[in-house]
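First, one chain by itself: the form predicted on its own, in structure tokens.
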Amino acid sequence: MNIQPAPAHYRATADLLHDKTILVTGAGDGIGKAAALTFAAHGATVILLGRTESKLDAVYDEIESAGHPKPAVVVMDLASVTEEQCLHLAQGLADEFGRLDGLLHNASVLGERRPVESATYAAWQEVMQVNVNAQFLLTRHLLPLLQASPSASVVFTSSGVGRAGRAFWGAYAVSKFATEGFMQVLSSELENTSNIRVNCINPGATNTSMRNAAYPAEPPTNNPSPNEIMGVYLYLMGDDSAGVTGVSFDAQ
């Protein structure tokens, strides 16, 4: 596994993402929201995908009120998404935008934190559906739009427990091992034959609702906010990372 730290002292230009269209899953909260706002602030047209329309609308309003490129909202529950819905999404984006320059797979669910011997199959299935199967469906059907871009980037969201298994992390850890593997497979398939680069980001301990749920006794202020780790997200979505593929980056 090729693991690298975030580029030291990286500073994105204000227009780094000008004229790029980027889809962000889980864009209504946490790291997804921060990424969407950051991409828009650097010139991108952001497609906000998530399951809670009110949260997506709030991010939409924040982007629009700041004078950034007008975003789009896609309400989609990855826990129940079907292949037909992904096909419909891809066709709609093709009609509206013609291409896709970036895809950030940010949405994940934590699931149960308990021993395997007491884990429930329903919870296991939900984690795999959101964290693995839905990522496959979206990637599979959005690839033609990414191939239409002169320089496209797919970024998956990994975790430390997706590199070294840890007791009681169950389906979440396994799903992140799968994410790392999917990134490597896709990167290898597209390398030298495509304009698409494929990488992972491990955000590390970040002040998000998922982190707070996983570590309820930990003071939230112990960890950086999502806004503080956006450098590597900008680097991978912008053309400064052209030629970089198959790498799992640590945001911290």
Ligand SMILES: NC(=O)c1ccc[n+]([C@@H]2O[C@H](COP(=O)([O-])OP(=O)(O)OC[C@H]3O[C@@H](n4cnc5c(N)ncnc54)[C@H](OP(=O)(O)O)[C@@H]3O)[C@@H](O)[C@H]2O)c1
Given for the second form:
Amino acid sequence: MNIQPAPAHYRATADLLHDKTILVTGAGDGIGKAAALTFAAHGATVILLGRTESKLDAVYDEIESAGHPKPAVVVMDLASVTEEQCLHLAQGLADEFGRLDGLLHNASVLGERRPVESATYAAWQEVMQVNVNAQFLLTRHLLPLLQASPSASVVFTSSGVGRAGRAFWGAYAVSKFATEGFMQVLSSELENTSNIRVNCINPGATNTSMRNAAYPAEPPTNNPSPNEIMGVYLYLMGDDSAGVTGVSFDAQ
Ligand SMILES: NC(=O)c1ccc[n+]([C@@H]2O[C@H](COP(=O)([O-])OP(=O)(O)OC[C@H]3O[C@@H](n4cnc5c(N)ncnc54)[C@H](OP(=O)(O)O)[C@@H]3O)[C@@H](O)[C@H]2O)c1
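Could I have the structure of this protein in the form predicted together with the named molecule, to go alongside the form predicted on its own above?
Every component of the complex follows; first up is the chain already shown.
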């Protein structure tokens, strides 16, 4: 596994993502929301995908009122997404934008935190569906649009427990190992045949609802906010990372 720290002292130019169209999953909250707002502030047209329309609309309004490029909202529940819905999404994006320059797989669910011996199959399946299967479906059907870009970036979201398993992290940890594996497979397939680079980011402990659910006794202020870890997200989405592929970055 090729693990690297976030590039030190990286400073994105204000127009780094000018003219780029980037889809962010889980864009209504937490790290995905910060990424969507940050990409838009650097000139990208952002497609905000998530399951809670009111949260996506709030991000849309924030981007629009800041005067950034007009985003788009896609309400999609990744726990039940079908191949037909992904095909429909790809067709809609092809009609409207013609290509995709960036895809940030960020949406995930934590699932149950308990020993394998008492884990439930329903919770296991939901985690694998949202964190792994939906990533496959979206990637599979958005690849032609990414191939239409002169320089595209696919970024997966990993975790420390996706590199070393830990007791009671169950399906979530296994799904993040799968995410690291999917990134490596896809990167290796595309490395010499396309303009698409494929990498992972492990955000590290970050102050979001998911972190608070995993560590309810921890003071939220112990960890950086999503806005404070955006450097490596910008680096990977912009062309400063051209040629970088197959790497799992630590945001912190
Ligand atoms: N925060 C950390 O410390 C940390 C550490 C390591 C890795 N990560 C990873 O970083 C990523 C972002 O995490 P976060 O902390 O920002 O989590 P979060 O605050 O819980 O946000 C997750 C986002 O994913 C969306 N989502 C969940 N299930 C979905 C579904 N079925 N369909 C569509 N969207 C769905 C959520 O939508 P709603 O807003 O509608 O619920 C939310 O917008 C995840 O991949 C997570 O595993 C986080």
